[in-house]
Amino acid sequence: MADRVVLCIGTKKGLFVAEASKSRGRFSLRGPFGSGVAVYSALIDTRKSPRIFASSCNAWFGMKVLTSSDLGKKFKETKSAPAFPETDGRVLANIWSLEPGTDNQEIWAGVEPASLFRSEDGGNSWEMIAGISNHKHSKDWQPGAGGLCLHTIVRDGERIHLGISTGGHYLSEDGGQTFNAANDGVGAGFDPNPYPEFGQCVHKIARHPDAPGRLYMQNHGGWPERPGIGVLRSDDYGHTWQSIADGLPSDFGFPIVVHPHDPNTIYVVPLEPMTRTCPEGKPAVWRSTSGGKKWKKLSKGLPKHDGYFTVLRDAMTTDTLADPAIYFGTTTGQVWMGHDSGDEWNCLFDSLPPINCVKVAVV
């Protein structure tokens, strides 16, 4: 029976494990593993029995993926991590999205440069997928501020919703045996172009698994003369797009989540556009509880004043507990956890190395 939640921090010094029982009163913290080394992606598989992967990505030592089977006491690395073919060209810059596949072996990561790689052994041996890894819009593709990355994988069968910064949402419905540029109705504000084809900023896509055919979008908003094009909505599994940015105070963020037990309840992080902090200093998480036609702004416990941080696009997510929390991490090294769905708010740790990611699972 699970009885406790586990949370993974990502950080630029490292991967921390933080423990708790399920009433989330006190949580332990371990770490860091790969100790120096920037964690940009993690994941809790619960699959069998638990096991937690993260990448560390040494432009020195070489790319890795970390891998705990005891919940974050030990780790070790896998035999291999994603890699390029020698005559391919590309050199493997990052790893930003591990996600798990249909199979209990099999692992999905999401690479800088831009590309997709899959491992049906436990994170061991890896293949290229190169239905987007050479897609023909691949070398068309510009890196964004964070570089040329592949940064969320959302699977739906043999659907896979991939985002890119900056290339766009690219669909597969052949279980990625070929991808589509599914971009219309996201807006490019960097762009002469309003609406191009692909070569969008995608900062973070989520969906619900009770709704498949609804998806949310963090886009890289913030731009006067196109506002709007920040949070967007789709309704027919990625195909097309709306704006659901009006009642925010910015349309630019970077995570976007859904509620565990609600797809119409989903959580963004606005920040200013040109600093990408807290608007004036405020922090607030906002919530929708109707897919994105109104928004509440959840600020109760977090700084009233000089709150000028960032939360990143893997920084932000919730546990599936009857009652979830809400977590984010920040730039500035705070955990927050977000009790009654993110009504009410206290930080779990407050001097921790800058932070990539937060996962979290019930054990």
The other form holds:
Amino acid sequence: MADRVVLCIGTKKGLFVAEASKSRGRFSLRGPFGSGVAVYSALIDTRKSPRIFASSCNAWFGMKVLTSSDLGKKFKETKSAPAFPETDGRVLANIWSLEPGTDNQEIWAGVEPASLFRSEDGGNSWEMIAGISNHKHSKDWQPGAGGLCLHTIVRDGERIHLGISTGGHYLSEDGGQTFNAANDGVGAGFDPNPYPEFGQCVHKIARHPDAPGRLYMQNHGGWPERPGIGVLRSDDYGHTWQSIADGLPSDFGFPIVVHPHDPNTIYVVPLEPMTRTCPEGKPAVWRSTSGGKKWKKLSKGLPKHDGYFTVLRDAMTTDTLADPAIYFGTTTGQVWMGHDSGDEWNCLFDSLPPINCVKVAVV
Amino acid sequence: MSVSVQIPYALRHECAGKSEVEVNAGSVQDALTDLKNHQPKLYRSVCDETGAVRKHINLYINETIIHRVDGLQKKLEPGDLLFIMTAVSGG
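Right, the form predicted on its own is done, so what does the form predicted in complex with the partner chain look like?
Every component of the complex follows; first up is the chain already shown.
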């Protein structure tokens, strides 16, 4: 019976694992694992016996994938990490996303420079997915501030959505054999063409498994002359997108998260676009229960002032308990938990290294 | 010809804690190939997937950095020491 809540916290200095009972009263912390090396992606794989995977990407000495089969008490390296073919010429710089595949041994990885890899043996060997990694557009993609990264993989059977910064949203409807840019309505504030075919700086894409045709996107907003392009919704499997930013204090942000039990309820963390920090130093998560038609500020328990942190694209998530909690990690090393679907917040940890990603599972 | 490769502290965990390993090599490139075959984790930390030496690593033969001589093609002589040198920083 699932009775533990496990958090994986990927930081600039390694991976931490926190664990609590279902009451979520007190989280114990262990780590760092992969000490000293940045962790940008983690996966708590609950398809069979729980396993944790985490990228451990050393810009000097190369890439590793760490795995644990005891809920993060010990980690070991998988036999290999994603790597480009020797004759390809590209060199892997980071692993931005780890997602479960169909079979319980299948894992997908989104990497920098923007490419997609798949493992069919639990991360011990990897193959590059040419349909997107060698896409005809790929030579024209440009790196954003975080690098040229394929950071989001959203799978729905044969349908696969990818988020690339800066490449945009790509959609496969044949299990990853081929991909097409699907950015109708996705703006690019930095491009002379406000709505290019591809090249947008998509920050994150999310959906609810019960509503596969409905997708939400946090795009690179914050452009005074092109307002509202930062927070978007699609109701046709990502073929077209519409703004849902009206009512937010800023349409710039990184994560976007869907409530585990309601496809109409979503969360964003609006940031001031020039500094990428909380507007006026007053952190808040904003929630919509109407698919983005209306928004409500959630700040009870969060700092009332002087809170100038950033919440990165994979640093917010939600557990799946009946009364779910929302979690986010900050670039100032705090982990916050929002009880009652985000109505009230408390700080779980306040002095970790800068946080890149937060993942949670009930196991 | 057996040549000793000196391992920096930062990479010793990639070769069971050893401070040096022996390779059978007549050139620097041979030495890297030997590491690829017999110390793959250490090799992966020294060279990327294209086979290039990573940019934060320098290789020395005795006290001479190899790019000042013939690079990876430099011949190794009996008694040479091949040093793997990593950049250092903090933060």
